[in-house]
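First, one chain by itself in structure tokens, the form predicted alone.
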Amino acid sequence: MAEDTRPRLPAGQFLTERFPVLTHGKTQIVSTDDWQFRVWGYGLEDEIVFTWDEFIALGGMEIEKDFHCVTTWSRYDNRWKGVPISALWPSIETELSEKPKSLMFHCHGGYTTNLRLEEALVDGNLFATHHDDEKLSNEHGGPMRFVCHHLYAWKSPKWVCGIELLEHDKRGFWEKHGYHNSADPWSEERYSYQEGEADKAVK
């Protein structure tokens, strides 16, 4: 593997200590007691559902990452823990017909985002249900969010619920409104008119 030589903080970043709640719409309060979360979509004859347990009981991890946001704040060493996307996938894979090629992540009060599967799957991503060793709150997500770490903040949607799986990309809220639809910190892909047209379709 080639080494990372990019700097550790991104252009147009700078560095915080704190951890900023920023949400759109209103903070969801979510019990785990008839939490579901649903996966269905392209390549899946039958929609999946797992409870709170079950999905926990995939499996765990910790993962210590850098975290950025588009409105230009990062936050170095944040602890997470959770259950990762690599024990997601294969109870979603063995049931496929065909690959998606994209993921459309949906979340308690409506909130979407997209992601490339190869984005998606990428190594010590998780859907994280602690950070800096507490549970999180319900304004940062709790009691789970899905951590795309290498991506612009709002690639890892807070109060995650499902998973449509998506024959072709698509958009999700924010990219829809202007944001850039791969989000990618290093190349400061912060807004639409950088990829060349705002409504260009991703092939």
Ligand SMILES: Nc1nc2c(c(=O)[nH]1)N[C@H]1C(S)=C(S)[C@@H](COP(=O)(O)O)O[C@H]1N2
The other form holds:
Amino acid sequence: MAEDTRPRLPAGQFLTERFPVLTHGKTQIVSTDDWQFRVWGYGLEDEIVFTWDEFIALGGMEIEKDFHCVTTWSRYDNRWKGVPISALWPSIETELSEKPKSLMFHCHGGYTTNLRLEEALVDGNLFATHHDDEKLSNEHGGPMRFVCHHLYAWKSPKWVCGIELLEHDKRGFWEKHGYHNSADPWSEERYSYQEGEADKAVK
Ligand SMILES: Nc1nc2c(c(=O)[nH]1)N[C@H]1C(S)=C(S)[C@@H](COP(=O)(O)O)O[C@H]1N2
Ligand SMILES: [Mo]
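Same protein, the form predicted together with this ligand this time rather than the form predicted alone?
Every chain and every other molecule in the complex is listed next, the one we just looked at coming first.
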């Protein structure tokens, strides 16, 4: 593989040691007792439902990654622990008659964000239950959030409760409200007015 020559801090970002909370709307209080994770949509005849224990049993991993918010703060060395999406995906893939183009992540409280399948499946992306060796707090998305570590943080949905499989890419909450569809921090893909024709076509 080619050496990664990108600077650690992407352009336009500043470093903080704090861990700000950015939530549109209210912090969600979600119990693991009656927790469910649903997968439905394109290519899937019957929806797949996991309980908390079933989801946790899929597998585990730990990873340390920097976190970059589009509002320009970055926090280095976040230690995430949880279920890698690479452990979930095979149990979905075996049921599929068609390959979805994108995934829409759904959350308690109604937040959504979309990821193209290959972006969602980037190595190290995970459903996190712990941050820096502590149970993930409610404010930061506990009991479970998805962490898409290589894109701006609005692509890391808190209180995640399901995935909708999409035939064609669709835009999630912030992507509809002026943020970029792709969200690569090293290309400063912050706002949708910066998008090229390829990205605009999916609106
Ligand atoms: N469910 C949900 N997930 C969300 C958000 C939200 O408002 N609701 N905000 C996003 C945004 S804009 C950012 S920057 C990160 C912030 O994560 P943090 O609050 O843990 O720092 O969460 C993302 N995930
Ligand atoms: Mo954000």
